[in-house]
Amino acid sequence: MIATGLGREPRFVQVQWSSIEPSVERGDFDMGLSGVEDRPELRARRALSVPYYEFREVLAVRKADTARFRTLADLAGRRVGTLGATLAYQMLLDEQQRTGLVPVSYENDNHPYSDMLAGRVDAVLLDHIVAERSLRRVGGFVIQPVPAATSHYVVMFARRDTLLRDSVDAVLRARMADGSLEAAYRRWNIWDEGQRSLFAQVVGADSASRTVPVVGGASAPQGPTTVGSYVPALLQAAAITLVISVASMLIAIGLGIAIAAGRVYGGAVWRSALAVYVEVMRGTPILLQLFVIYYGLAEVVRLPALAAAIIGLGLNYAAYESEIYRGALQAVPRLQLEAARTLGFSEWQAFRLVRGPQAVRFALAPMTNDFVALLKDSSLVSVITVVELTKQTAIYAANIGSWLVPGILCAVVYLAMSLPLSRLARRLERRLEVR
């Protein structure tokens, strides 16, 4: 949650968690809230308030797994969900190096717990306040009693807004001292003895002191902070993007050919049904389709995230491909088809020997253009936990607090993959024009 409007009626605007830091720094909002963690590298980049809440990283598991998964070490080779670019995410990355645990990054804190209950992940590592709220909301899991780490929430400001930060610090200290902040925490059932100790440290500290030492022993999330350390993750994410794009395009081509043939050669009922499919897939957002396939159908079929991404993109692009192929089939002159029938060709022979080869020539160039578009649209699958190129870039940008270098690198990789395809499409178009 982002609060704006100091000195006037406050206004609260909800934005994506990873967008808080860049939005505050560029001046969209005066301050940023919502689980902003007190990390040394963040404090070096931005103006942060004194800590106002102490949280614990806790492990949540299904009730049936209570005895099996007590700590992260018990989850070797298992999938564990959390938010990207957080203390919890870095803890999972560290554990991945030791035991082969598989971190699964989410955009919000609701889906990790529902995915755990659905069996898509084996556990969730997140802040205790988030875990307890989700437990009250959905139930069905257990929070292990031993916290994995402890840290603090702070309010974030742009580097230039130190005076505003100092004013907020004064307000926080006053509210801690007079008990009003404790009363608010108790009203929302989030007060515990850890807050009492934190309040004593903050109120008793000198006003120039801005940091309360992290209690509990996990290092602050660093992740990749240099270009060199980021490149391996970037290349791995680019490979995932290519796999998704190629597999989705193969589905789109096969299904698109079938739809186009059905609309050209099928009966009235088939043509109408296929036309409805095409209009629905082209007329609704692909993001919505991905959510429905991954989350909406979870009660019927629990697809892995990668499979859901490939199927979702393939089904969507099949509608566009079918229109290309249908137009290509209809572009073949009728006189040629009539000549083939006069020569005694069956419909299948006319399609295979006369209509099909010419339609392929007409469809090649636009089909290549569609693959370039699909390559870029693959970035949407990050909403269903697939860490492809854009998602990995967002994690890197959150780690260093800037989109400039990560964005440039991401664009370079996309261009390296798409430019050869674009050139191929132009060459095919020129060849078709000559003929």
Contents of the next structure:
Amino acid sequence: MIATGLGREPRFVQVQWSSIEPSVERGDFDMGLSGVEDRPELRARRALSVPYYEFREVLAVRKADTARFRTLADLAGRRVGTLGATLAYQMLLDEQQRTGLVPVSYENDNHPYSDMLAGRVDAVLLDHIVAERSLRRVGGFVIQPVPAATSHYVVMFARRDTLLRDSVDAVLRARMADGSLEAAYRRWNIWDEGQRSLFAQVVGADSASRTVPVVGGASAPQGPTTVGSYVPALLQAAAITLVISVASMLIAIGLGIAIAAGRVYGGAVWRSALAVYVEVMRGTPILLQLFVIYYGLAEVVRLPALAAAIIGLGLNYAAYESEIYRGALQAVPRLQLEAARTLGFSEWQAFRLVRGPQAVRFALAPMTNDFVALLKDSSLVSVITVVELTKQTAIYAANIGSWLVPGILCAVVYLAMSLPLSRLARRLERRLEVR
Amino acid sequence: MADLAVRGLVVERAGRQMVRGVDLDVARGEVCVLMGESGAGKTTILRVVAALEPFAAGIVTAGEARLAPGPLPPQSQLRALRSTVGMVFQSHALFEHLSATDNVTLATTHVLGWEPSRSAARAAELLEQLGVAHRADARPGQLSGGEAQRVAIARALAPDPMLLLMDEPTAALDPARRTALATTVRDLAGAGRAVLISTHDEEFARAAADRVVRLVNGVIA
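What's the form predicted in complex with the partner chain like, now that we've got the form predicted on its own?
Next comes the full complex, this chain leading.
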């Protein structure tokens, strides 16, 4: 409709929702639109059109909780899901400060609702369009009638593209005036009285004024935008990254030793079963494994996100660790084991006194390298709603509309954690060579 | 009956007979040297006596211990043999992560259950006796070939075995060291041990052996 109004050929370019802003600015496409929220700080950074749709942030809860959780205030201390880097997420963060509500950030808009039905979150705060579509698709929950906030969708352009923006504004106003936009909304079942008053205001306003005051509901809160205000959140996220990495490394070490011992000492059945485990874990993407553990197993065991993250990374890295240990065990010369046998040591004593201690020395340096890799791979767990360092940085970047400062900050924190470890690995390697 | 008695020993590996009906006796106080080309079966016989390799037929007795043909018995059923037979490997096979002293004390402490102080005293005595007391704290990687061998002998002697097996002991030694080793071996036998050595070093055999047994293609020539 817009392209026709401009006399141009539309071409669809898909990017992640949170990447619309940087992508439009670097020129991947000319206009970004898909639930782009009208926020003052965004208007200051980019060229935004007039509002074309009024949306409400609505609360969805399980049917049984209809009377219990009517507003955000009822959800103090509860887990509430939404999409990261949205107005709704910002509202949840504000609510967290006030009442201790726990925001849970998702990457797409299907999982929050299914996780609510599975009991992982108690409510979902999202745009009413998303909520109603999920209600039709998933069902089984209730949308509370009183909106938590009201705001508008706009079209986003690069900062320099104000002329294109003005043309699009003119097209939008014309389509609002001639009823064709209303007809389109009705076709998609998303027309309501809120749109009628929005259209009236947009068409009635003079062409220089682009914002429309929000009627009813809370106004949109604004996220912190300075570097200083993000440092505590980043450090907290770094702590989560560290906890995930250390805990999953411990699992990987324990399980890795067991797998390696099974493959070196075990019978044929054990050996081949463990070999299959190792090859499956190493041969499939860790992202897939995380999805399966968190969402796929949800019907059997409903793991909390952090636990799923730690277990997922631990199980995956155990495969890599076991290969290190297996190699290290096999690197201990066979003749030493025979010497231990002639001296009368049992298999277990030979393992504990002769083979194990030497294998540890061989394994130490590659293990340290693996831990550094794990530290970075822990960023993948954001796909199962864990907000660790990289995810927090992405939220920060989306809020301020730039990756530069957040990216540098994030890199500094990762390096502060990994550089000492890399140096330790090099020292261990050197010590082995000298011996 | 001899302290080590091997009767009708047959060893097969990958369908080939490595040792074909060997009889062998070694008594306490005696140094017996097995001579022969590489592949003649010398090392194989030593490894069978040390219960590191199974054999197809025959019987092996060492003191009270007795080995039968068939797969190797588990370590737990080899207590008598392990306390009777000590072995020094060609490449020494010292535990690389332990000092010379700890290599020697490991078995007496963990297998025989001696107090650490008693194990340490025994190790010090053996290292002194073999002339490597000054290397007691060195790691195997820091020892010369001759030193490593003497530490390996001390390790094998620590639990006081009746029979000592030595596989190609002169392989890494210069001539002067070979003469010294021959003296050491004579002393060990003089102290009442049986010693069985595999080598292809004629000169060493003459200096060390009470008896030389020649093997050709797995049979005694």
